[in-house]
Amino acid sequence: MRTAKDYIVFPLDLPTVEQASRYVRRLSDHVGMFKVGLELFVRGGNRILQTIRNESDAKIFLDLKLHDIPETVRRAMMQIAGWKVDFTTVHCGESARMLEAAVEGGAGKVAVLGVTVLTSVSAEDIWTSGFESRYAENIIDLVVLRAKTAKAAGCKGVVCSGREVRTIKERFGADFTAMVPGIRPAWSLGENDDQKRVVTPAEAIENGADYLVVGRPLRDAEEPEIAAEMLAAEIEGAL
């Protein structure tokens, strides 16, 4: 049975492996997964992945959001599949074939998640990007469309906001993984940041989220361990 900490994904959004490793050591007993994004991976490469393996039993989410022609994505995913990570991402984008190529390249060795609509994206962003007005008025329609494509391509699940996860679960099933960023604990709401479609941990869990990506409320806390315990308590209350 999963515990509250198993739901917590901490993004190592830091510029160096040395800084990231300090958070790995401090939070290894408090989170279920560490996320490595573009900034840190460009700087540290496989070294940061090995650091996480050496200093923690947590899972690894390599969040590179691949988006390229299908063959390039397939070959890149073949490399990722050899790094022993648990999850990785590819943008749903415009091409179902790109998603299929990602799954082919992963060869079942890494769970592929399709990125639907970034949680920093607003309705105005959708509108100015040239999408039909119905998608700007109802972002969830675009999320569902892209999730449908990801499911058909064989992806393990999607990255979506907590506002859309209930619909994703209802449409595509409980076993279709929902990785939810834009999580703000009740005690941190009101902070200014670039996330637009945010929810609390309790809201996300109640809507069916499988994993909650929580960065700034832990990273910026004076005592990240205590903040993680507070977060776990909030999750526990919703389970």
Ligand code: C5P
Second form
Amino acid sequence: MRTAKDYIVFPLDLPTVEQASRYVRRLSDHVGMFKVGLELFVRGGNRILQTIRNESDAKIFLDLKLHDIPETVRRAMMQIAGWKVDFTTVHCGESARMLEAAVEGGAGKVAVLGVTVLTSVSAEDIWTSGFESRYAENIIDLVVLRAKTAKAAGCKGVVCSGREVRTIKERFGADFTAMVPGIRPAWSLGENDDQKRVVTPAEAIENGADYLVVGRPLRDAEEPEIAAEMLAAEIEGAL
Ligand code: C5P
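Since we've got the form predicted alone here, give me the form predicted together with cytidine-5'-monophosphate too.
The complete assembly is shown below, putting the previous chain first.
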């Protein structure tokens, strides 16, 4: 049985391994997974993965959001698979072959998630990127299109916003994992940050999210442990 904590993914968006390690120690009893992104991985490489393994039982999400020609993605994914992490990401982008290459490179050793449309992207961004206007008017159509490609390529699931997760689950099944960033609890500040398509933790759970990526509301809280407990209570209430 999954508990509220298992739903919480904390991104270690910090510049040094030392700072990140402090958060690993503080939050290891409060979150189910730590996410290591580009900033920290470029800086600390395997050192931070090792720290997480030593300091906690949490899962590891190596969120490198690959996007390149299929062969380069396949080879990079083979390296990621060697790090023994639980999840990783590839942009759905414009090519099914790139996603297939990602899954092939992962060889079943790491769950590959397709990044559909970043939660920081607005309708205006879609419009100015040259997409058909119907995708700017209904971003969810683009998310569904990309999720369909990801599923067909063999991805374990997708990263999508909490506003789209219900549709994703209805279309692609409960087993198709939905990792949801852009979570903003009512008590967190952050009205002026870069996330656009945000939902509360309860909304994300009610819509069917499997994992909630919650960064700044925990990282920037005066007491991250207490913020994580408040988050867990809200998740518990919604489950
Ligand atoms: O909660 P907060 O906005 O601080 O979370 C930021 C984290 O969520 C970053 O690590 C970012 O890479 C991740 N993210 C993501 N996919 C998105 C949007 C944000 O993985 N679509």
